[in-house]
Structure formats: C-alpha cells, structure tokens
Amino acid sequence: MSETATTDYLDCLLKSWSTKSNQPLSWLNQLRASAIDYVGTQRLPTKGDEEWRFTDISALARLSFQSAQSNTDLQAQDIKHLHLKEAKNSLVFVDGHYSAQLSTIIDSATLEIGNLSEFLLTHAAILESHFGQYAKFDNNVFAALNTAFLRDCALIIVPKNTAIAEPVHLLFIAAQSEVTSYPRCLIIGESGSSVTFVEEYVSLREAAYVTNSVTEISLSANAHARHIRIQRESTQAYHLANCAVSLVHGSNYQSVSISSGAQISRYNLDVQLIDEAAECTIDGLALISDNQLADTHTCIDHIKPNGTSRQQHKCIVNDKAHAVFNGKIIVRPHAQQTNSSQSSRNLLLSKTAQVDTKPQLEIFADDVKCAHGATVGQLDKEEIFYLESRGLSETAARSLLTYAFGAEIINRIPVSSLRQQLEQTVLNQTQDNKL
C-alpha cells in the first residue's frame, strides 16, 4: 500500500469531518480537535509496520466510505433475535447511532446507563475525566479517527457498593453498506461495584463497510467487571477496535472475547494493572474460515506489586484464513511478586490455513512468577482414531473434537442463552464442514 494511497483516504475522511465540525469548542470538541490533528499527521498502518506486518489492511485505502448517517427503519421485531433474554438492560446502536426506540432500561434507579447527549446533561464532569483517558490515540490512527469521529457513545457507571446481577447488553448494529461508523464505549466501575456487560457487533446482512469501534473501562478499587465481547459482523466488512482497561487497587477484569466475523478484523486490547493487587483473566477465540483475517493484539502492563493475570487464546482456521495474535506481558520494575501467565492454542483444519502467534514477556523485576506458551498444530489423530473406534464416522469426529477445542472458552461466558448460541453456531459450522 503507498504512502499515497494512505493519505488520500486519511485526507477523504477529513474533509468529511471538517464539513460537520463546527460546534463551539467544549471539553469534547476539543478532544476531537487534537484526534483530527493527529490523524493529519499520520498515515494507515502498512505490513512495514511491526505492529502489523502479519495484517494487510491496504484494501482500506481503496475505499471511500463516508459516515453512516442515522438509520430510524428499523423496527423492535426485525431485531427481537439478538436481544439477550437474561438481560432486562440493553442499549442499541445502528450504525453507531443511539435507538432509544429499540433500547430498553429498567433498571435507572440503581445504574447508570444510556448515551452520550443524556450523559452530556448529567454527567458532564465524569465524562470529561474520563473520556480518553485509555484508549490514547497518540500512537493510534484508528483510535484518533473514533474520537475525531465521535457522535455517540454507550454509556454506563456502576454505583458504589452495587452489584448488577444482570448482564448488561450493548447491542451495535451494521445495517448500511458502503459506510463507516464509529462506535464508542465508555464503563466505569465505582469502589465496591459489580457488573456482567456484553458488547456485541452483529450485520443484519452481508455487505462491505467499516466498523472502527474504541471501548474504554475504569475500574476503582474491589470493582468487578466480566466483559463478553462477541465479534460477528458481516465476512465482507471491516472490523478495527481498540479497547483499554484501566485497574487500581483489589479490581479483578474478566473477559471473554469471540471473533467470527469479518474480512479483516483487528482488536487491540490493552489492560494497565495500574495499582497493588488487581487481577484479571483474558480468555479469546478466533473462529475464521474462507480468506477471513482475524488479528489480536493485547498488551496486559503490571505497572504495582501483587498483581495477577492470565490470558489464554485459542484460534480455529480452516481453508485459506489468516489468525494472528499477539500478545504482551510486561512486569514493571516495581511489580514485584506479580504471577502471570500466558497461552495461545491454535488449530489448522486445512493445509492452507495460517496461524502465526507471537506470545511476548517483557520483565523487569526479580521475585515474579511468570510463563507464557504457544503451540499450533491439527486434530490429533489419536482422538480422532479413538472416536472412531468408538462408532463415530471420521466426519463426526473431526467436528466432536473442533467444537471442544472453541468450547472451552465460550464455557466461559457466564451468559446462558449467548453460550447457547456461540455454542451452536460452531457446532453448525464444523456439522457443515465449514471448518
């Protein structure tokens, strides 16, 4: 991809900022003020790059995709099928547009919940020490051109001491083709709180365009969070997401992200154990098939003593997909007694699928605990044999031993009717040896 090519799509997406960009200056204008100087400043990343040199993103170039504009076809009945029923809150996007028509909120005595011009009323000191914060987008033009971009946001802060039991269900529907849009997240978890959220990216139909999505999360001290974020978009489309986490003191993350969507998806997940004690566990799986890439980067920072992490991530490739995943640990010099671990599992169903895995420790203290491991491979054999001898066809077997493989981790969605569903889908996939 060149140089120029790059720029003229930055340079596209500028002017269709600039024509829209003419508000006063606030906290928020200004935010995006400094994300659109930076973006005229840099160009899309190309397999030069370190950091994406397994991930061609240059058919973006080729592309002229301008803003999705609000979408107000849709009615209740054409999305009652991803609506969660274990989750009496859920908010809705289409096209990165708020639908308070299609949204539901029962429970605003006791969370608070909803999109940005609600929370510019309300909560306009909190969003102003928050927003962008995390997810910084000085070394990242996809995360400086969602903020540039921004018109809307999901919303949610957990009360102090309030435990959600719930799940929360924000829902981000692709409708349009040909469009680009930008969702947002923002979650703070206040001391003491619980809470179970699903960010969820689904198409209502195959179709090209672009979803550049940045999610950030604040977790004050003994605050809990499960993050369930399910990636299955159109396989013509474009996924690029970036989520940052943020832990202080006794805080414990747990998240279970599944991608299955997409021509070419891209997650970044960075988590900063920014204080003594904090804790989370990242579980992930790439499920691709046909030419799909599937890309994940995460960077989890121990920055203060004692703190705990484990990571396992595991990818299922079949025909002439690409998975990529790396992932990053690093122990600062002041971390000591820090445990952590690292996995990525990986599993080929053709001779033309690809995998490649970089798991990375980065330490710089002496009294911690940490391993990482990688291994690729294909179905064993073995098994594959024993289940044979057992009366499964080789078929059956094949698709038996698949499903188990992505089955450990959506086993760790604490949501029953997602499980279910994830659950089928790959059963449906290896059953139709699609994978």
Contents of the next structure:
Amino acid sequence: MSETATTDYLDCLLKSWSTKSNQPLSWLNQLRASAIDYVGTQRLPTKGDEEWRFTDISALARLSFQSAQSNTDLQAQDIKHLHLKEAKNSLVFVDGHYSAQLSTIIDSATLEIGNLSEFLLTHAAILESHFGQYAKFDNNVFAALNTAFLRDCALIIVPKNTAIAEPVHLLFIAAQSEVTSYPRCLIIGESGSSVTFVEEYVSLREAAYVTNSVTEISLSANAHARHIRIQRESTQAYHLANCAVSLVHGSNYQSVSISSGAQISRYNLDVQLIDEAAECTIDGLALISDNQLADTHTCIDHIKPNGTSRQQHKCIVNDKAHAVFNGKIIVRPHAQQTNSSQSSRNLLLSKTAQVDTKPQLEIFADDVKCAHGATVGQLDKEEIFYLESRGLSETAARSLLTYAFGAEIINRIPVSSLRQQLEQTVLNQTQDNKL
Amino acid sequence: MIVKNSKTLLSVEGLRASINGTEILKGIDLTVKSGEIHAIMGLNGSGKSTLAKVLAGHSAYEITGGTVRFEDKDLLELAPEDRARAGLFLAFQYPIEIPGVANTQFLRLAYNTIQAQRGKDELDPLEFDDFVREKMKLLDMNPDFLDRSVNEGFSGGEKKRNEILQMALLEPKLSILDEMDSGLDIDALKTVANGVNQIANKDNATILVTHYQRLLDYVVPDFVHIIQSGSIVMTGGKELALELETRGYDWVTANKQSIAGAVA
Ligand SMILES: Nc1ncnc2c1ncn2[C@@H]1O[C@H](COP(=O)(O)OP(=O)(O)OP(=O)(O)O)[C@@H](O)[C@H]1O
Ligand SMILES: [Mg+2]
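Output the form predicted together with its partner chain next; the form predicted on its own has already been displayed.
Entire complex below, previous chain first.
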C-alpha cells in the first residue's frame, strides 16, 4: 500500500483517536500510538490491491461509523439463546466492551481467563511479551486500526500441562447499529496444555455496523488448541478479521471456521509453524446467499522441518452471493519433510452465484509433500436422481445434498450443541436453492 | 410365481427413448403381473440399464414413443419421486455415494417418506434403528454400515447389499434389480438371493437384469427376456437362460424371428 491520501473513513478515525485510555501501561499505549501512526500513512485497500482483488470495500469508506460506546442495558435474558450448554466459562463482549455481568468464569483455578483491564494488573509481564506480537500491523491497516482502537481483549492462558475439557466461549455481540467495534482475543497455550475455544460473532438484530477483530494465538511446545470460529453477523454488517497463530515444537492447532453472516466479510488467517514438527488442521465453510460476499485469505507458513498442515475449505453459494478463497502455503528452504495438503471445494446453488478460488503454493524446499486441488460445481444430477428414486422430492434431495456438503466441515466441530445449531442453519439456508 | 388371473402391474408398449439425440430403446414391449419374476439379459450396451432408468424416471432420457402403465397410472407422467411413492423401486447397477449423509439417516428419510405416502406411521430414530437392524440380519449385513456415509467407500458387493436393504425397507410393488449379482461372491450371492426370495410374494413383482445364469439358479424367473440393441428379441421360460448360456448371443441373432414367433 502506498502513501496516498487517506480516505474520509480513516480521517474520521484518526481525528477521533486519543490516548485518553484507561490503560495505564506505557507499552500498550506505545503500541497503540505506533498503530495509529501507521494508519496515518495508509489508505483503505481497493480492488487494485492484489490482496483485495475480488473484494470491494469501497462502501466502507463512505461510512463514518465511530467507535462503539459501551451499552449496558443488555440483560442475561436477552442473550440466553446464545448460551452454549457445553461451555462452563464464557466471556461476553458487547460491541467490543467486556460485560462482567453477562460473562461466566467458573474455572479460574485451572485456567487463567479474563479481560484486558484485569490482566494488565495481574499478568502484565506475560501480556507484554505476547500482545501484538503475532498479528503485526505493519502490512495491514485493519489490524492497525484494531490495535489503535481496541476497547478490551478476551484473554485465555492455559497453564502448563493442563487440559481443559469443556470449551471456552468467547462471545462477541453486536448490539448497536452504525458503530464500529474492535474485538480482540489473545490465547496462550503453555507447553503441554490443551484447550477448545469457540470465538463467535453474532448480532441481536439486522443492522449495519462494522466489526474489526484481531485474534492472536500462541502455542508452546506440545500444546494443543481447537479453535472454532463462528461468524454469523447481521447480513448488513461488515466483518473484517485477522487471526495470527504461532506454533512451536510439536504443537497442534486445529481450527474450524464457519462464515454465514455479514454483507461483506474478510477473514485473514495466518499460521506460522516457526519450529519443528508443528501441526495444523484448518477447515472452513462459507455459507452465503443474496448479495453476501465472504472472502477467506489464509497463509500457512512452514518455516522449520517436519511440519504438517491439512486444509479443507468449502463454500456453498446461493443467489448472487460471491465467495473468495485464497489459500497460500509457503514452505521455506529449511522446512524439509513438510507434509501439506489443501483442498478447496465449492458448490454453486444458483446461476448467478460466484466463486473465486486460488491456491497459492510457494515451495522453496525440495523434500516435501504438497497436494492441493480445487473444484467448483453444482449438485450432481445422478445423486439427485438416486435420492428421488427413493421417494424424496427434488427439493428434499437438493437440500439433503447441500447439507451433506457442508456437514463434512460442520462435523469436525467438537461441540455437539453447536454442530446441531449449524446443521439447522445449513438446512434453513438451503431449503430453496434454484439450480 | 405365475398367478392365475393376477393383475397387471407394469405394461410397456412400444417404448422408445433417446439420450443426447441417440435412440437407445427402440420399441420395448413388456408386461409384468403381480407375483412374477422376470429376468432381462443382453449384451453390454444393449439398453438394459437404460430401460431400468427410463422406468424410474431419469430426466436425461427423452421418451420418443410408446406408453408405460403402472397399475392404473400413466408412469411416464409421474416425477421420479412419485414413481417411487407409487411402489416402483430401482436397485442401481452403480449405486451413488453420498459423503456426509449417514446411511441410517438416508434410509430413515426414504422409509418415512414412503410410509407417509401410504398413510402409515413414521418411525423415530430409535424405532427405526430396531427395525432396520432386523432387516439387515436378513441380508447378513454388519450394522456398522448404518453409521457410515451412504455407500461411501463401500465395496462393490456392500453397495449391492445396501440396495437390497432399501428394497426390503421400502417394500415396493415392482423392483427392478440392475445387475445385483455383479461384484458379489458366491456366498453373498446366495444371501442376497435369499433376501430377494423372502421379499417376493404374490402381490409384488421383480425384474432382474443380469448377465449370468448363475443368479437365476437362486432366484428362479418365470420369464426370461433377451434384449438386443434396444428391443426385446426373445422371451421364454427359465430354460431360455440355460440355452443362452450354452449357445451364446450369436444363436439369438440367428434365431430371434423364429423363436420370438414361436413364443408369441
Ligand atoms: N449420454 C449418452 N450418450 C450417448 N449414448 C449413451 C449415453 N448413455 C448411455 N449411452 C449408450 O446407451 C447404450 C445402452 O447403455 P446401457 O447402460 O443401457 O447398457 P446395458 O445394457 O445396461 O449395458 P451393461 O451390460 O454394460 O450394463 C450404450 O451403448 C451406451 O453407450
Ligand atoms: Mg447396465
């Protein structure tokens, strides 16, 4: 990105920025100040930028959604339906602001879990060594904006050799319209630990707003994290998200991310295997209709030998919706014996639906196994006929097959109530496809 | 079994069908009455599967002539699912794999759809589980196949058993079994044939499409039809299959007029 004039959107934000924060620590203020300095040199990306070739966010520039103020009138009753029954611990953020009242922390003896203002008092040193270290903003204006404007952060530290059985729920609720919120998460898995967490973005009603989120995940030796990411924002919302994952020796990161909401969503996932024998499994499903656009950019960077990565990304696209998948896999010169596979499969449910999928392999080591493949297609006529010949109506046959296509990804979610909810979402969204 | 005065289930007259402008069925005549078992034999590419799929309502084929009645209905007017609901069943030569759909979920959905159509009670997952396990015993099938995706990774023989399992569940009036014997070892063939025999009764009928006389030792047909280039050129009793086994299709070509004439 070059140093051309900043747009109104960034101008507005720059003017509104101040250090009048309640965070006393200077390292954090310094980080925020350098983030805002960086924003000052930038403009919003356009379709002219290679990384934004298919995703037009020019409409964002015309919005002047200010940072969301805290909204306190939400009651536990209002969000009961969002509760995950398997989760003992949940952190709830409303428009980016932590709500102690809506959150439930039960496991504080085995698990360090809380929000930023608390942790700045109790875990200052560990925060300073991780916060902002993975999601670098020197090449990413949205990560910079998040860093400059964040109001709080969801924090999980899983202590050494501790396995947490129940999933932790990080719930980000959009309650107000015409505001921007800046959710932030930091998950630290100490060596030999194991945790499952659900990062979920929802809206209480159909409204226009912007979510700009950043998640950082750091796993120490032999740590294991299962990351379930659910994006079901309002279909008028913009969702711009960055997630950065750092894996050292023998650690294992598994993620399943589902995007079904937002007018325009962009999810950047960067996984760095910075040490030997790290492993990641990355599954994604975009399920969109009407005029939605869902853009997923992933980068899996094999830096050291003996790493394994497996990725499967699927899109189910109906009406005039548009799905984008760009999956970069880097195998650096020292990363011998890397084993990597990637598959992108796309189902178009209408003649006007669109998919742009692009695998991007950059392999600089010679002794590696890398397999990748991409398909774009419609429901198979022979499969439909088979089901019809068993008495299913054409509509039932189509919706079952579409469901099955998505179920392959949904079935990898290790939280059964969430799986059931999502299966229902797929069934509802695919009831009336047109091809 | 041939039952005196039994009613006609299927009546095909002069059926012609094409795919992509190529005529495959060139005037098929076939009458099947309840209680009967028919065998259809013929060389590769002669149109056996085409006939089966046209009867089941595959949309890729264009019907260019003839009529088909199924009981009191004009079969060609019905959508494929309505043919199934009316009691027609096709066991596919190449059953389709459906990753992501558990076999038990699929079987229950098909079963309940047909039950609802017949005005009978649907079964919930637990009730269905008991019911389907009983039927699987009939075919000596491992219950593990319930939890796997429909036909995904099933061996050729396992897929065929899964087809016959569906037949056992849906209790059709007319079953068309397209090469159910291909890919079955001899023990499996006996088991599956035994299943078919148990399902057959005086009120339903079966059409077996096969290349091999061997199947007909276990499921004994009342009629054997030989199809060549899209039409039935010879019809006889179960001996015709034996005759074909020893004399081959050249004999059929040389004799089709005279024998067909003799049968008629
Ligand atoms: N899409 C198509 N376009 C053109 N010809 C086709 C098409 N599909 C099938 N056919 C032809 O129709 C003919 C009949 O095929 P069918 O599958 O009915 O044969 P079959 O008797 O079942 O053979 P087999 O014993 O090998 O199963 C074949 O010659 C086949 O090539
Ligand atoms: Mg065939």
